[in-house]
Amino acid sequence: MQNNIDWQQFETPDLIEKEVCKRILVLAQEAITERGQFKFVLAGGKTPERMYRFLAKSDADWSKWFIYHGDERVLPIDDENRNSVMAANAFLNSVAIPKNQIFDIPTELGVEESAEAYRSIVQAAMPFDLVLLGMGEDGHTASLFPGHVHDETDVVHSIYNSPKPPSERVTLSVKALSNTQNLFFLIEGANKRDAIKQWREGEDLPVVSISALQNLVVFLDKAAVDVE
């Protein structure tokens, strides 16, 4: 069940992907003030790799760091199609945080191997401090999708049958995504107005199912917003 929502509209993207930069700034120091760490789940596709530029040319005690990724292809390690090769491309690559403090979900190795590997990972890691996720049309969001039924005690799910390519992915789980103090959701573009509706009536979509320890905002722009 979903904690209170914090609904917030801007005009334009642009507007969304600063504002989420600068919050997630405040958020890392005052979790590093409090317990010396920040520890924050990235999420893949365009919306977040504008708003990880901006991130990219912030100041912070980058040395802090942890960083996570709520889900990933299983493809080559430098496949870029990946998220990890996308999110270093547009942020981590240009920052000082300590490489053995990135954490990639290591799907070169195959389905199994890779969830395996990250389940010990994640386990060690929660709660986290900060979840950054995204939605598709279909209300998915990482790698959890409409119709799909998971282990709702597993932190990691192997998945075979995306139905976006490639069908093979790794994702962290609703109970790994939710175990966060604080969650945000980057969704733009009129094409997601018919999920946000039937979000916000209550229906069975995967994002509907993943919540937050304190804070659950969602970031929208205008166009994302159903204007009827």
Given for the second form:
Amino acid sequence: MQNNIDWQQFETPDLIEKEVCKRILVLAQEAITERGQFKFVLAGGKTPERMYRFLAKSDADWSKWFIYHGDERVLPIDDENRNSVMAANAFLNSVAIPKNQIFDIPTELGVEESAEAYRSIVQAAMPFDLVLLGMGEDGHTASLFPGHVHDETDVVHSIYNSPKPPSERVTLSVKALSNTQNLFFLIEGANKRDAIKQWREGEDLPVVSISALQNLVVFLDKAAVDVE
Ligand code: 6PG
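With the form predicted on its own done, generate the form predicted in complex with 6-phosphogluconic acid (6PG) in the same format.
What follows is the whole complex; the chain from before opens it.
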């Protein structure tokens, strides 16, 4: 069951991204102070890229950061359409997080082999400190799509029929994405307006299935909010 959501609306993408960056840095410092490390699951897609660039210019105790991905597309290791390549170019290549603390989903190995390899990494990592997610126009998140049925006990799913190309992906499950102290959704743009409206009206969308152990915050820009 999705815990109470903190809806945070901002005028522009720039303002929303600076606020999200700031909050991530605060959460990271708190986690490092309390637990000696910060376990952070990155979102894919285009929306988080600019925010990652703000993180790349920030100051943090990077040696204590551990990076995971919410999902990955099945593409060659250096394909620019991979979420890991976007995150590396926008953020990870610019900060001193030890390479052995960055856990990309090895989809270059193929769906089943990479899903199996990532299961043990996710099992060892949970609970996360922060999961960052985006949302598609149909209310999907990570690679969890409307109408798709999964084994809810699993922590990683193999996807063969993604409606958003490429069709083959590996994704963390609802169970894994919800096993986090904090969860941030970063959602921008008028093309997300209908899904946000459906979400707020209680429609059963993949985004609705995600929860968090402590705080669930949805960061929206004005364009994504339906003004009736
Ligand atoms: C992916 C993402 C996906 C993304 C949404 C929103 O691999 O595409 O994991 O869940 O977050 O589709 O994508 P945009 O931010 O590009 O709109």
